[in-house]
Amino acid sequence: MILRIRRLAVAALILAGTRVGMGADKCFECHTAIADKPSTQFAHDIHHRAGVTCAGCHGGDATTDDPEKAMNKEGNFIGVPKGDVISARCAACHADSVRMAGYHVVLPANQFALLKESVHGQKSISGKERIVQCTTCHGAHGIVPVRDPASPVSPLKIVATCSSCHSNATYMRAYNPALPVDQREKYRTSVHGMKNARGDAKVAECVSCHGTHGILPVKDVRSKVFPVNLPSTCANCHSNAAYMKPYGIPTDQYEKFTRSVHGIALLKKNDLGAPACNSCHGNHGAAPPDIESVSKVCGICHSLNADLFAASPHKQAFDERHLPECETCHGNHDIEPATSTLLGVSSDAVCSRCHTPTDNPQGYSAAQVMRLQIDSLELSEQRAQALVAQAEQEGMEISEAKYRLRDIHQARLEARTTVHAFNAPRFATAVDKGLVVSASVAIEAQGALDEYIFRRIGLGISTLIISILAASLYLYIRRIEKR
Amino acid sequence: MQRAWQRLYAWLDERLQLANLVEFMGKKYVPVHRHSIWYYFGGVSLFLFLIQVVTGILLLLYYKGSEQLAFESIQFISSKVSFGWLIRSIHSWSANLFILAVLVHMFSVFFERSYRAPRELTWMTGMVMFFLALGFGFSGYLLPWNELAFFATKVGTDIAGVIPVVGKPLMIFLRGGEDVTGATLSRFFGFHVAVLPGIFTVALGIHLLLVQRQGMSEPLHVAALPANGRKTMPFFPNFLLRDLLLWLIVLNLLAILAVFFPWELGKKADLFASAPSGIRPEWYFLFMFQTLKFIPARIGFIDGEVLGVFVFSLAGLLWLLIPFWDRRSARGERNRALSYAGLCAVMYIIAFTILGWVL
Amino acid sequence: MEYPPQLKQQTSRRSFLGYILAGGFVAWLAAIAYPLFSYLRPPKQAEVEVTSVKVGTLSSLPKESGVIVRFGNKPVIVVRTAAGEVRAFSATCTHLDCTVQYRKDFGSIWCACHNGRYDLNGRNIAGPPPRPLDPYRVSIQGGDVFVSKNV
């Protein structure tokens, strides 16, 4: 293995020595003498330190100090690379893993390939060149390693780098007029952005979520920020206990989310309307919603429940106690499908957490009664369903009643929603509506079952009649044949 | 009361000469021997056919023979019309029992050699009715316009289409177009309730007339006995009453089947859906269906399916013309070879029907 | 049935059999006649329903209104837009299977259970519904509006 690497390295050295021109860099010497900007910057460039000469990118002959020869346009001198030529020059080495090994660096060799596939590589106004070349983000003559804080793509500088285009409305309009240009502003208000501004290189910045060379449009299913991919993208950091340790926040959100009704809808049922992390926390401006805004955030989708709650007596009580709406009863990351078990005073119900029989007997008994009501509706729905199923099993045509099972279901769901008004008479009305329908469905289904029995009895009677007739006919035949 | 009856009889007698008929009936005797039981299956077939006519007319009151309405109208009959479920169920069950009774009747006539001269025409009209009965079954199967029937009809008419030269036009004639569509349903409905019953009634009239004129055939071994060794029973009332008794029993059986095993309707046919698994024709076509499945795609240079259809057509033709080529039986001699051949045919049909059912 | 003359000089046992036979025959006739005549009596709903459901006349459906019709075992909502166009969609909410309705004040289709909303193309535009409503085909024949399965 080692032998093989060494052999490769030797080969690479020979190649590099002849083609790129190691050793004396006459271009650099002269240009330094006139102290122009490119050569000044290039002095700190990692490529310069690695022995790549000016000719490595610009072509020409770096071994001669005769400008005529060195910058011979008939030769291979190309001057300042333009458009896609820039990236092609970089890729000549960076896409060649053998050559890169010669410099003892371990960099992926697919950066250029990814760039070409990315939104930056695909979109073009002129149709001739990519929007973004390597130098757009990494700079040209003063390139330093990504980990160097001076690099424009280092965690603390990347935001400025990306936003140099993405916050420029005039520039962005040319490519995607609908794309917002306020990402940097929002980011600065986010927890990530504030920590980043204070010099924390660990927090998420642009590339943490969007990726680097192979950035894809948000609507691309392969994008790291496509709704179904987003939770695991966030979880890269947020579920890493060691990484998150300095911040002292839980790391089980992702795991909880995958079990939640929203997580199942999004990740298992592929329902793109279901919320991902950013739906509640924001994306560029990501921060936990504060107590006041929880119900607004949930209410984006669950608006009826939010409206009912806002008009309910609970609203004031929650505000006074600084309790977050929705979340207090339903939880946050691990929200489970709401069932009637939440209601009432049993051990798994939530009402009795505040409404204890001693402190608040009125609310306690109201919760108890409401639970009884919804349970009785559920039971009568089950009974109606069972009767319909039984009648159907017996081969009775009962599509009418089956159709009306829907109405019970609807009444029950409406009653469940009405809970959020926390108004006992209103809730009772909603439940009664369902009880009335389920009673009539049950009667109809029972009628079908009675009809089923009637058929059996009718058959019994007619079979008996035919049998008697047959028997007497038999006796009659015997008699006339005896004669 | 008694007087009134007598006067009515006299009035009718004057016009219809009933006395002749009564005399004829009174002299009619049915041979009694150990194979007499088979005589009853003709009567049972007749009874089931009459039930089909009555229930069929009743269903016609509510059934609608169109692509949009056929399935729904049957649903309507079984759910909304009182006793509609019973009528439909009896029609379906009786159809199947009818085919069964006809098969038994036909094979008993074959094994008893009752087709021999002078009863060739009785056999031929019977065979015509048998083919018509299969036509009734095939066309009636499609009328509920459910998924299974739809695809079975597709396959069935496809098989008709493989016959060289006439197959393709025949298939288009049956389907009322290139494909099984609502047009096919209209056609099959027309065949089922008008064309087939019309022809059937004529054939049935001739068949019954011949039976009455020629009397029951005696098996060879009975015919060989001396006149005083043969036992008989009067057709009227003895045999007729026994017939009636059996009819009552069959009626009971039908009612029980219809109530306890109501005929299923299945799912409505969808012209664009892919075929569900378990497509099979009615059980009396199964042995042919299964045979065609077993025949390899090509035998020599002939298409396997064409060969199968050809062989079945040939067998049907031979079967139809038995009275004319079974010379031995016509001469009153025993024809064991033919009996064994017939037995093989019965065993083959039973075996392949079971195979088709199980596979 | 005409009894043979010798039966006329019957013993009591014979007459009993005769009664049974006649009585049985009459009962049998009744057992046949009852279902038969019940069957002939037209049912409450005189006609069969179809794959294509008649919603009503166009004039019974004012602009900016909606109506729920039963289509087989499922409800279908038929809405008439402000422009007078008639559209039909499955009325089963894609969230939790409630039945949706037309809300004139919203100008959209609305589900009472969780306030889900769909625009008049059936697209889910607000609230929890994850998918659009399935469209049905509308045809207008001589002023009558029919809804049928979208093939």
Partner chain sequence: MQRAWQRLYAWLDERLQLANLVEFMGKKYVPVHRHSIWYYFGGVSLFLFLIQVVTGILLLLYYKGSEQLAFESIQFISSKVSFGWLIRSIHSWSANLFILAVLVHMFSVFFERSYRAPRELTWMTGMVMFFLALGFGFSGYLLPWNELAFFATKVGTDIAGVIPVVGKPLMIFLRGGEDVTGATLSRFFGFHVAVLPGIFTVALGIHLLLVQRQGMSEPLHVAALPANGRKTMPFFPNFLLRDLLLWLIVLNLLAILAVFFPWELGKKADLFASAPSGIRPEWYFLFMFQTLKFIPARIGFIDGEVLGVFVFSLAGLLWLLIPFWDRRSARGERNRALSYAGLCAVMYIIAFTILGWVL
Contents of the next structure:
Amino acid sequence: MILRIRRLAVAALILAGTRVGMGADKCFECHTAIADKPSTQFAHDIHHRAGVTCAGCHGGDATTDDPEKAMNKEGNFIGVPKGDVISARCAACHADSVRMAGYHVVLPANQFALLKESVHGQKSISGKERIVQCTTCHGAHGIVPVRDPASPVSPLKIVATCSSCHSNATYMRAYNPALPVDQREKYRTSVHGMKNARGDAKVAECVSCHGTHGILPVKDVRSKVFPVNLPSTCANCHSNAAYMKPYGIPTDQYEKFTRSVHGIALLKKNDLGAPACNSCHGNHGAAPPDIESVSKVCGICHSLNADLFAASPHKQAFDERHLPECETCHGNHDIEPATSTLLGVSSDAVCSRCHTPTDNPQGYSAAQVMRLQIDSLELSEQRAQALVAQAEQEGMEISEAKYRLRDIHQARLEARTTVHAFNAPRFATAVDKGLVVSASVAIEAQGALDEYIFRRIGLGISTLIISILAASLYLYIRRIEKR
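Now that we've seen the form predicted in complex with its partner chain, could you pull up the form predicted on its own?
All you get below is the one chain by itself.
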């Protein structure tokens, strides 16, 4: 009980020393008289303007000009806070929504809780304190609102604040040697970075993507930059038509991406190997689609397709017409699955956009033939699959033929990839490989079905003969009994 009363008394003393009349902060008056750096900075601090005294952070009694009384440790004077005590002193107010309301400030009261759970809130290499304290980013005596351009965490200053650690190779090596230390340099080459350097506070910077107090590792599923979460993080700005209006770029990229083959794989099937926004545009060095060719990006994953296209006749034709290669046929954010419908000369085929019977007739004819060939392979594969399934259902041993269905599928994928070479003979060779396998599988499956039918017929005939013999034997025995 005594301990509880003592704690309440200390809390009351803290509150009294935290906010008093502006002229009653004797600590500040004394330090201002000697014009030291902390008091000079604190004169412009948001806490000083709100009436928070030096005692609010350092403890003690700010109402007396007697140094011994003001800095009496029994009066909760702690001097200069160190280590985790720094953030704890900040949280004494900022984690208390009631106290913050007393200052007529509407701020979330969970910043300290988020910091403790964040990657920065982990123990430092000494194991005695967290890696980052509140003052690491916000400063100590000269704290100003985030919206103030002078704040180290304002949109135009935050990059320099973050890079003070993240660009220090020696410092970062002690915590995470795997993290690159050139993020700031890459960011400055990006559209976001260049606009930010020119004073545009609306463009994305560090906290726009990574968050503020609750920054989590990229591999954490709760992180804003975890692959599955990243598209929605980018969409916070890029899908906001009003916010993006000054930049004159579309705001339907996220909507298109969710419908694309990449978006479905990533967002619906949770395939972390599928590309997100940063896979094509980059991370810190995010670039618009103005590289030499989109194929340079697509080719990072689709390397074989890119190599085939680079050696194809379309490469020169696309360069002459300044077409962006992959994007011309497949699109960019709304990429559809690469089905056979893209090939050929029908109205929904991409080949027919450039090739007609009168314009580029050679390409038109080749596309028409290639579509017929791939269709025949798909039909052949379907027939082989149906025969194998039927034979298996009838209980026939067909495991070898079933296994070889994979070879047909692989040949079809190879043929679809070979399309990018735009070489009809080479494409025909890939298709023929699949046709040969599918024909042999179909023959084997049909043979199993024929054997099954033969067995059924033989069983029927045998059953009939046995039935006749049984009936004859029965009649013969009856005749004997009558005699």
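The model shown is predicted, which means the values in this text are computed figures rather than measured ones. Residue numbers count along the first chain shown, from 1. For clarity, a rigid core is taken as the largest C-alpha set superposing within 1.5 Å between two forms.
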query = Quick one: core overlaid, is Gly51 moving 2 Å or more at the Cα between the two forms?
reply = no
Yes/no, Val441 Cα shift of 2 Å or more between the two forms with rigid core fixed = yes
